[in-house]
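Coming up is one lone chain in structure tokens, specifically the form predicted on its own.
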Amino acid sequence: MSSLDIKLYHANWSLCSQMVRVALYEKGLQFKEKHIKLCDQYPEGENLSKSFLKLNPLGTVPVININGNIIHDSAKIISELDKLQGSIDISLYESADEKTESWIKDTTITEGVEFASTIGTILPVFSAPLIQFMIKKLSVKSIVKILLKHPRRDRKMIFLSMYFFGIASNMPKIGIKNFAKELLSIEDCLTAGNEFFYESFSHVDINMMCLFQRLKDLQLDECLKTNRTPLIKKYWEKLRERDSYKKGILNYYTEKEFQIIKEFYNNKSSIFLKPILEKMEIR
């Protein structure tokens, strides 16, 4: 353990950053960290700096440096972390098989996966109006910086369209049907006798923990507590009992995140909650 030198480059509210932080705390791995102020939230736009783009030419977080080995993509990072010996004896792939790999892929933002087709690719769609709210707070100077420096054309165009045309307002509508289907599918896969997705805590549970927390941020967590999802309700309760939930997720919320949620939702549920519940046949 003493020979490990780990440095994480992450953002407090980044879904994939949360996943990696939870994995680090689950393994009991010591790490240094550098908070990156993302261009869609901060005028500094540190993910577009020359120094960060050397670490990850795509300009996305998280990025991790393990003894000089630079890795990005949360699934790959967590896979590498699981090979390391931390202070906690746990394997995040105890039940690893093709089905497990499929669930890991479905519960994260995986490149090449059809837009809004899995729970991992639907959540960013539901987050879009909130991201747009933050982007619209930026100055034109910050938007020009994104236009000139962001290495990913897809994200560049999305951010610009949000800023000038407000395209994100109705984006969640395209994911409602698939989300209801995905949630009920998760319910069907859970087992009453298990605390977690499988018999022991795994990479799948890390992803689910972070996705469910994002639903809470988006004022959509009521869909986890319905009469159609009794196993998900218990499962979410167990996930929140993990030390890694507090250390890797809750401890990284700042006044900025709380204030944005308060301003955007004004203590009201998401307007997309009712349509989701209707698709789940909950009246």
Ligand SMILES: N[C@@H](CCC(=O)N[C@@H](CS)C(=O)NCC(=O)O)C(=O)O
Given for the second form:
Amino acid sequence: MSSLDIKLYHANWSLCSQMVRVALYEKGLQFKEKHIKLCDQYPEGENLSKSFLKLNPLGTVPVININGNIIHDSAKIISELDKLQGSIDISLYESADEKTESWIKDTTITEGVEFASTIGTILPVFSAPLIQFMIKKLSVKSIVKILLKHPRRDRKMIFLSMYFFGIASNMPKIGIKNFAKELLSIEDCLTAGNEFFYESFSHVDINMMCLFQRLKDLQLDECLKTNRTPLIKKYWEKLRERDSYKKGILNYYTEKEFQIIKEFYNNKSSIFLKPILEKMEIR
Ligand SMILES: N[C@@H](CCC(=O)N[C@@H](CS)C(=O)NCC(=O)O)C(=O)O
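The form predicted in complex with this ligand is what I want next, because the block you gave corresponds to the form predicted on its own; please supply it.
Next comes the full complex, this chain leading.
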């Protein structure tokens, strides 16, 4: 255990970084960390720097260095972390079944998965107006940097279209139907006697915890507490009781994130909440 040298490159408010941080705290693994100021939130755009692109040529966080072994992609990182022995004796795949892999894939930003088709790819669509709000605060110089340096054509096009054409304002609409369906299918998969998705806490719970938290940021968490989702409501309460929720998620919010949420929503709920509840046939 003492020979482990772990360094995480992550961003405070990134969904996939949250997932990896929660896994690190669940396992009780010590780690060093470097916060990367992402190009859609900060003028520095550190994920486009030469030194970061050497670590991950895709320019995305999280990236982890475990004893000199550099890994990117949150799902892969978490499965590698699970093989390590930290101060907490937990296996994140103890009660895994044949469907676990596909649940993990569906609950994160999996490369190659069609936009808004899984809960993991719907949440970024729901986040789009907020990201656009942050991007529009950037200077033209920062946008030119994205244009010239972002290695991912898809992301580059989205960020530029947000800046120049404001394409994201109504983007959540394309995810509403699938989201309602996915949420109700999660409700069906939960078992009344289990505290978590399976009997014991697992990688799937880590992903759900971070997705639900993002719904909270987006003022959409009311859809987790409806009369059609009683098991999800209890499940979300259990997830929030984890030490790793506080350590890996809550502790990383800074004044910047709170300020953006406050400015963007101005204490009003999301305009997408009502249509989501309607699709779930709640109102
Ligand atoms: N499949 C990757 C997705 C990584 C990803 O998309 N990260 C986002 C933050 S959640 C990012 O770095 N965005 C910055 C950008 O695209 O410029 C993973 O699971 O780690």
